[in-house]
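In the block that follows, a single chain appears as structure tokens, in the form predicted on its own.
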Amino acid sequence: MDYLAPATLDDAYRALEAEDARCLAGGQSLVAMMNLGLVSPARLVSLRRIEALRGIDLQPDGSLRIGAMTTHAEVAALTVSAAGPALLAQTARVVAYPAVRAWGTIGGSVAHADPAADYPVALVAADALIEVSSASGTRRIAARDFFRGLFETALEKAEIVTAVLVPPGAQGAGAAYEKLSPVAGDFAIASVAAIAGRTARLGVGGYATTPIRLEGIGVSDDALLEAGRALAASSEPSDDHRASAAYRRRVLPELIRRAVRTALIGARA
């Protein structure tokens, strides 16, 4: 197996023309892999020396711009308080362990896109973009479209996702991330991100093989716990080692009525 660690982007780019070459970003998901035998890439193309894609940028409009190779701590030790960033932040905080947090990176997690992972379904609650370059040039992908499938993404073969843009929200919305799983650190049996102000929008994860996106709920209770029931009796939850089928559907709804009510919580504050 080939290993190159290129300190530009260009460079990058040309090492993952090679065939069965693949990105190696923080290394929490895909070393686990490869330890494993799942996955034996004839290169890696370390993205650990490319400057570009590190660090957290406010933008004008108020949002922010979050490098790739940005680490889980980093990303955890944000101070904000506007939705879709806070929201990102609240995530990190419950991403894996210290460690983990300190390696992996959110571009790596993100073109991983392990359903049942915290990222993708924040993201999807905040509206965000996924940045992805190649030596063709750069396209933004809204998270909603980017996640396709178990493992599955909207990236093309030697493009590497460089940025995740999250945009500020609702002016006076708050955000909630609430995740449940078998223990602390472990991924989500079913999470729900939430940002809410007069209504709310949702993502619900690992719950299907793509994070689940509501939008325009009403935040009364009741109406939380509606469209909680509606979509578990809609929808076809997985059915694996965490939890079953039917256990998802039961916990749901209680967990979007949670994440909006410390949401609005957040945002009262």
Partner chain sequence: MSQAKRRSVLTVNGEQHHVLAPAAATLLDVLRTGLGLTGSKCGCNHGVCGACTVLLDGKLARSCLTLAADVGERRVTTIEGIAGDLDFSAVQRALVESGAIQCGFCTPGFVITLTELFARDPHPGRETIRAALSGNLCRCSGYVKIVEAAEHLAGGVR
Given for the second form:
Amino acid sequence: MDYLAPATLDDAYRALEAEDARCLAGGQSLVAMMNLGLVSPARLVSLRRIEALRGIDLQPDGSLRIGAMTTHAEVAALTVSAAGPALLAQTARVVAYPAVRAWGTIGGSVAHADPAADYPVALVAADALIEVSSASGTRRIAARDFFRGLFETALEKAEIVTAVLVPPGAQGAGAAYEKLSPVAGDFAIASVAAIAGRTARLGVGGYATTPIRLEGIGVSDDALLEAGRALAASSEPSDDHRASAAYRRRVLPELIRRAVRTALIGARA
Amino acid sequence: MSDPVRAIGSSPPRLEAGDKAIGRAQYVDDIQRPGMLYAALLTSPHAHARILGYRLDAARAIAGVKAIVTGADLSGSRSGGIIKDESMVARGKVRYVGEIVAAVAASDPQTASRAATAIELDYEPLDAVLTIDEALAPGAPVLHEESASYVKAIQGGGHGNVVFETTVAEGDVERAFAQCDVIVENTWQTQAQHNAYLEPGGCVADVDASGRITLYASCQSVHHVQQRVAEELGEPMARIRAIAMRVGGGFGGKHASNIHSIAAWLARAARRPVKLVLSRMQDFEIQRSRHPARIWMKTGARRDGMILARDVRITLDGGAYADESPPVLAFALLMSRGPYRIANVRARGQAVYTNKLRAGSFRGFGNPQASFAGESQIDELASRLGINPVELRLANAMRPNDTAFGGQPVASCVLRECIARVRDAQREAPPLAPRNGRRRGVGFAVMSHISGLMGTAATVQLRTDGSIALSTGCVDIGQGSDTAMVQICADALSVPIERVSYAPQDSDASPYNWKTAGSRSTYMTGRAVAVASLEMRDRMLAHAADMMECAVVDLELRPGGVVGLKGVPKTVGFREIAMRSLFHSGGPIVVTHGFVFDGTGFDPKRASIHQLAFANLGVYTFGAQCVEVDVDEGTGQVEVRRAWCAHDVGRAINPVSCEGQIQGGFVQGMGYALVEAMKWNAEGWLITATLADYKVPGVLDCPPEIHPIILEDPDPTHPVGAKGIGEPSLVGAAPAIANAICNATGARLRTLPMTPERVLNAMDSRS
Amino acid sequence: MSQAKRRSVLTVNGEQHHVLAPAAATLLDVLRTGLGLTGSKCGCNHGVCGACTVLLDGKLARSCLTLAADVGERRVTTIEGIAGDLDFSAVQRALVESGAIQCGFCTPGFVITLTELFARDPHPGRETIRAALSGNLCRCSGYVKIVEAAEHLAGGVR
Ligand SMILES: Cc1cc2nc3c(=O)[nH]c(=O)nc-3n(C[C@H](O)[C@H](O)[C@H](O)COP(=O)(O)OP(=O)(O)OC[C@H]3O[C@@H](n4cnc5c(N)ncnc54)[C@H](O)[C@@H]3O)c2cc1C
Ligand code: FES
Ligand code: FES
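For the form predicted together with its partner chain instead of the form predicted on its own, what are the coordinates?
First the chain shown before, then all remaining chains and molecules of the complex.
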């Protein structure tokens, strides 16, 4: 294996042309997989030195542009009131543990597309855009289209996730992320990200290989529980050693109810 | 005379804590030696298969490969504990996925693992049995066809896949049930829990010019490792030396392991030092687990709450090799009465082979399984009787001078005090605020355990400067025995602990000790230390009497290493005594005291016992635990909010260490109760072989308040009255939590771990 | 994986080291076998246990999930660099004196994690302490005495 740490995106694109080359961001997923012998890339292209991948900026349209190399800790530390970014900040706070949050990046999480990861669920709920770039240019892909399957995304060879764009969400809406995991800090068994005002928009994780998006859900308890029951019945939740599909179906209505209830508290505040 | 500063009962920091805090404590993986090779293992991909042949050429051809061992290299009889059914690498057959089939030593870890994967085996896959039922089904594939030829220290079992079976009985169970007004009967199921000590197993084997092998091991007994390695390698024990490193946790999982023998074999073959440290994944796959168990239990009582009878059947899933299955089963049966006065009890048990990782000793040794069923059933009985469960326990609890199940007399018993203490502590604690969507429940469990077993010894030696060299074979696996031993010795001789040195464990030098297990170190080895130290005191007093020309009875030890004439300021120091003994008369003062547990054994007139693996156990300890839980009605998640754990330790040598054992044991028991589970897929592959899949509780999963309540009821057979606390603290957690969940929700869980899913299902099926 | 070795310069505990290691070598590996700094422990090598925790530019990091080659100019602090030789920091002293150390295998990770916490917040409350320690597993202690040691150091309980 060889290792390169280019200082610019252009150099990175070139480095990624090589056979079986991969980006290295925080390494919090990639190095773990390498240590377990699950992957052994021929080349690692570290994104650590690329300034263009850093920084969090407010865009003219009110959305927040989060550079791909922004760490979970940096997102968790955001104090924002707009529902979209607030949802991301809340989500980042429940990803793993402090040491992982200190170096794991939003770009890495998005590119990795672990079906149990937290950011993808929140990004789908927030109607975020994933900005990806390569030598041939930049595209912006809606989060709901970006995640394609288990560890599968719309990224093409030698494309880099450069940023995530998070729209503010409806005026006065609140946000919440509800995560169920076997022990604290662990990957989710099931999770619900909610942006809620008069109606709720949801991202739901654990019920398909990619997050499911629901929109225009009524915010009464009955409507939420009903939406949960309907989704539980129609989806194919993961069925694994961490939890059965039946359990995931069983808790979904309540998770949705809780996420939206918490979001609405934020909305009123 | 002023009372000397007592080391016992104070809590000086652990002797080695400083080294651990600054990262200088030496664990196995920290060893580097010139020319050291690295071992890698090849393991079986089949749950059950015949090995038809090996192809080693590709591996041998890799530059840097210095030695390879496979089952084809082994001859002679099999090794193991009570039933010799194992070998360090598989021979003839593989019996679980992950079983070691070959090992390689090479110049660096990468080369070693490349070579290991280059080894090819031809297998003939066989049908596998993965559960108790499959193992016992008529016509089931048999794991050990040649069982009859194995060397066995006990009989019982050996037919089909039955490793061992036995019965313990007292009274007349059938007749007693006929007199009961209320009878409860149910079946419980428990899972495979892994020790998950933070340091994966490992060792370094070195070899000298004469071919003698030295092993540096993460282990629970140098003597046990030495014996096992000698057996596997066909060497006399004199040619194997085992040295204990600092051990990063053991909990029962790190007594003899195949990896010690493999490293020794490779070192002997390569004539170079070899390091074999398991990855976390390998440790999960090839060390040992707690026995999964199925427990059927029936208990009957009179309307007034007097429990008359209990009938128990325990079936243990022992995995592919016998290991400690026979004694774990026997101990589970002996503990299945619970610490109650029940006159009529019958406990029958079987341990069976299955095509999975061997199950073995793990903190509690069968007691956690038996107590989960027993203490849950007491609550069910209480509810049927309409009696408060704490009152029911108090009414039936053992008292001093009762007998344990099996007939062993129990002189001291403070069980009722333990129960009262946790009950009162919980009642008096400021109540926690209720939480929306969560149901609060309180649960109790009591337990007894033993502290004892087998043989041990201690040696004390007076140095020229009057300080003391203490040596035992007791390996400190984190529980604090080094410090406790020194405290006991220092106290017996009235010297500050700084004047006592403690030798690391080395089979060449340390007096024999069976192992760090059975909550026995403080009781057994501590007792040997106390007796040896007191004998040394007497030898010194005899010298002093000569030197001061007086009678021994007129002398006394004074703090700081001096002997004084009673009522007079005249003294001689330990230093002068040492000098006299070394250069003038008497010879060096070296005292060794060794003994084998000498308590009264089982009573054959009282109890009929078939084929137990031991004649007597140890002294009994008692405890009670109380927990408060919150159960999330929507998700089924259980959070333990607070716990109180009252345990009789006889005498707390180091109270802070005792508290640490209680808190740590409780949390390990809580993990057992709620999250920890090893799982295998239909092909017998362990699917929880990382810490990402096998979850253990982190700090946020644990209650911030785990209140240890230490009771001291000195044991008369120990010079300072101490008993063990290593294991009991784990035993009560699962049933106490189950009872609290039931108290909160009305749902009774009988399967471990009590996952959110099982909690919700149990809530659904409430009648 | 047989691999060409790479040269890199690491700043560890204030000293520069030239190391030669495969590009896939983790920082933990290089610290332990390359530099002989064996205080950082390997409890899992997949990021869960926290025994390998070090500071990178003062921030907590899993050294098992950090490639040595990727450390670059970031300064590494290991357990060996927390206090002077055979000296104890306040955190280390608190853990020793509170009886928070049993087998000790987790201890270096806890020392590093608490050191980072106290550098940010000299008076953390119980919940802050628990949250900070959430990524470090201890199989022996039940965590109670570790949290107590930190509370003690924070000056006052709760
Ligand atoms: C113990 C532990 C617990 C965890 N718990 C959680 C959890 O609860 N929830 C959760 O969501 N996550 C969890 N994670 C994962 C964590 O969030 C990772 O940080 C994240 O998944 C990957 O981010 P990274 O920056 O470390 O990426 P890396 O590991 O460096 O890379 C991951 C993958 O993405 C690719 N990649 C990285 N950056 C880019 C980019 N900009 N463009 C294109 N490709 C890229 C890499 O090539 C690689 O394939 C946990 C990790 C650990 C070790
Ligand atoms: S060894 Fe790095 S987290 Fe376990
Ligand atoms: S002291 Fe053993 S793991 Fe923490």
